[in-house]
Every structure is written in C-alpha cells, then in structure tokens.
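Have a look below at one chain only, the form predicted on its own, in structure tokens format.
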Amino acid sequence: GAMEGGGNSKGTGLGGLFGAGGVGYSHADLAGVPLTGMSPLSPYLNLDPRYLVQDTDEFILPTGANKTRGRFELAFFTIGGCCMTGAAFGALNGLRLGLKETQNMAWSKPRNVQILNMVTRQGALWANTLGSLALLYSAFGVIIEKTRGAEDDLNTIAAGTLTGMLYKSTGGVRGIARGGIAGLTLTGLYALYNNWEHMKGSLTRQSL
C-alpha cells in the first residue's frame, strides 16, 4: 500500500512536471506569436498547412462584405463634404454679390453688415442645396445597390439620374426631364473618368 502510494505520488509528480512543462511551452509560444506578429511559427505548435490556406480564404469574405457596405459608409462622408463645399462656394459667391451690390456705398458698418448677410445667406443656401442633393444621391445609391445586389457604375448613373429628377420634380415634366438629364450627364462623366485608365488600356490592346 505504501509502495503504491509512493508510486502514485511519483507518477503525479512526473505528470505534473511534464504537464507544467507542456503548458509552459505552449504559453510561451502562443504569447510570442501574436505579440511580435513576425516571429516564425514554433516547432512545438503542430499546425497543419491546410489551416493556413483556409485562413487566407476566410479573409476574402470580410473584404467583400466591406465592398457592399461601401456606398452606405461613404454616404456620410459625401453628405458632409457636399455641405462644406456648398458653404464655402456660397460664402465666396455671397462675398462677390455683396461687393457688387454695395459697390456705390462707402466702406462703413452698414455696408459690412450687408456683405456679411449676403455671405451667410448664400453660404447656407448652397450648403443646403448640395447637402440635399448628396442625401438624395446617397439614399438612391444604397437602395439601388441593395435591390440589384451589385455595386458598379450603373448604380452611380441611376442614382444620379433619379436624384436630378426628384430634385427638379417641382418644375413639372420639363423640370423632371432637365434634372434627370443633368444628373445623367454628371454621373456619366464621373463614371467615364473613373474608367478612363481601364478604357485606355483596352483600346491600346485592341490597336496592337
């Protein structure tokens, strides 16, 4: 009985020693890998190379998912950017108009107030206009993208055309047509500019 007890304690002692050793190795190796990021894989980690290949495949999905969310994420940037551009353009336009309207007046407080009023009014007007257009365009873009389940230049052109049509919808049929044509032209030119390098490359290949 005493001998068996001794054997057991010896066994557990050795087991504990090896166990601790095993845990020590794995902890050290696992702690080293993510921290350095560039350390080579430890020989103690039995990794099947197939797992590494699967990992790279798995990373394709999130990138693809990001692409489909792109238009929605860009919407905030587009709307904000358009508001700021509109405000800056409006302020400059207001300054020009203010100076033009008050050119016969001498430099005085009433003239300064009048110019300032024109600057703020024009700034707000243009920021509102461009912001509204950006909001409509982004909303149409996201809706079309979700409906079609694809993201390409066709979405951009369709969103631009619909934005122009809706924005000018108060001007009757002629206004809608004008707005649609304006939106189609602008987004068409943008799509052309976006694909210019690609088109140029394909044309060069065809001529060869």
Second form
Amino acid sequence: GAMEGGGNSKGTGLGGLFGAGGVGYSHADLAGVPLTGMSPLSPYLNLDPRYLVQDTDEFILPTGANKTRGRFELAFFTIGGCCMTGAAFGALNGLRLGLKETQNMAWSKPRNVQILNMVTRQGALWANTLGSLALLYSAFGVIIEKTRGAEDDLNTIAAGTLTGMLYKSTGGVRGIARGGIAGLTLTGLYALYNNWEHMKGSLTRQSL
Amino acid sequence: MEEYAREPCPWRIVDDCGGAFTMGAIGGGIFQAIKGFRNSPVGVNHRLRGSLTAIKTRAPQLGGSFAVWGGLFSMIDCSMVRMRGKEDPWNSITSGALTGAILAARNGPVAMVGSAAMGGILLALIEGAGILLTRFASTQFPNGPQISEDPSQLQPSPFGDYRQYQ
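Taking the form predicted on its own as the starting point, write out the structure of the form predicted in complex with its partner chain.
What follows is the entire complex, opening with the chain shown before.
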C-alpha cells in the first residue's frame, strides 16, 4: 500500500496511466469509499488514503547517495553550457562587427573572408571568457560547498562574488571592487529568480 | 572518487565540452605558470607577474581548443550512438579519429591522417584503461550471488556488464 502510494504523485492522470501495476484508483474514487468496513479490523488501518499519496517524488537511493546532485556533478555541465553560449553569442557579435566593418565593400570573396575571420575570432574570445568565468565560479562553488558542508543560495552568491573579484584582480582595488559587485549582483539576481515562487508564497503568507 | 555516470546523449555534448575546457584550462594554467615564470626577467616580482600574464592570456585559449575537441568528439559520438543504436568502445575510438581528422582538415590530407591516428589511438588507450579498471574493480568487490553453488553460475563472463559503467 504505502510503496505504491509513494510512487505516483500527480493523482488521477498517473493513476489511470500506470494503474495496471500500481494503485489503479484515483483520488476521487478513493475519497468516496467509506472506510467503516476496515475499522473493526484494526484502528490503525482507519486512515484516509489521501494521506498516503505525497506531494514530492520519492526515490529509493543507494546508501550514501545524495538526493540531488551536488555542485561538482553540475560543474562540467555549467562550464560547457557557458562555453557554448559564449561561442554562439560571440559568433553573432562577430557577424555584427564584421558586417559593420566591411560596410562599404562590394560583396566579394575578401569581404566574406573578413567577416568569417571576425566571426570565428569573436566566437572563440567570448567562449573562452565565459568558459573561464564559469570554471572559476564552479571551482569556488565546489570549494565553498565542501568547506561549509551545506548547499544553499549563499554558496551561489559567495562563489559569484569571489569569481568577479578574482577575475578582475589585476585591475587594482577598484577593479576588484567592481568585479565583486558585478558578480554579487548577477548571482543575487539569479538566486532571487530561483526562489521567486518560494518567496512570493512566504510573503503572501506573512501578509495574511 | 564518486561513481561518475555519464549524461544521456544530447546533454553529454555540453558535459564533455565543459570537462574538456576544465582540463585544458587547468593544465594550461599550470603549464603557462611555469613557462611564464621562467621566461620573465630576473626578480620574484617580475617573474610572478609574467607568470600571471601568461596564465591570463594563454590558459583560456588552451581551454577553448580542448573544449572544441571535446564538443566535436561528443557530437560525433552521439550521432554514432543514434545511428548504430548501441554504445561501445568502437564509437569512442571512431569519433576520436574523426575529430582529429576534422580539426586538422585545413592542414592537408597528410596532417589529417596523422591527427586521426593520434585521436584514435588516444581514445583506444582511454577506453582500454576504462575497461581494465572496471574489470579490476569488479574482481576486487565481487557482488554477484555468493551463496549459489550452481556450477553454471560460478564463472560469469568478465565482459558481462562493463557497459553499464560507461
């Protein structure tokens, strides 16, 4: 009973789809069933079966495994994603710059080559820059997560700030401050965006 | 080390790209730090500054070249998985060779062949090491049915299930 109930969370639709192996009854069906027949059996069985279905997905995990993936497992994906995004946007920017630079040239082979050079150069530049930023951010994130032993948005913001500071560290104190503030702002906005639903919920709960 | 399962296919490209970038940037950073330190004028301050400049300019570039390699490799790998309908070491070896050939395409056919051979051999070495490691690990920690005395089950094929670790 309990194991089957844990598996499918979203009520009627899933219950109907996977009904062959699992529960096979929807909420509405179960809610209408009077449970009086069970109560003489044992008072412990007198439960509303709706409480057996839980809101979150449940998985059986091997011992020692985490429920969510940590920063290290996500690091390569983050870096690769940033790299590819940088390449795409850099290529677009290179196309823009190349078209602008060769505006008064006739449409000819040298013009094509010049634009193509601009595209590849800008693409590589942006990809490298964004990739190294993501690498620094992921490294800081993993280090902070391991030393703190906790995972929340504070890690994100701290890693972003440190990344900005280190990336601009050759530009003197002003550069460090500017980089830190930029990193703080960006990751702060990201954390806000990530928690928007949660915060909205808690705010409305407070105002009520 | 934690067990590192690979991503399912379209996302594997991003993952491999990032892994390659990390490898290139960190390796290039270490290499360039030493090189910049040695190629700078005398004096610890100059040397540290030279090393820092070398890291800042060269490490991201090397990371980028590695990322291109990893991304292209993974794209070919995923295409082959899709076309052949299976995942095995031959996929990786072929995509390593193809990646080498494609990236050397501007240097002429001789360079392409040499680069392809390099890529194929490198990937064959990596895959072979992975298979050996898995076999070694599975002999270290046998977790098959140990109570069973059935002689037909005593010798499971050593190649039986290495694929699930890839």
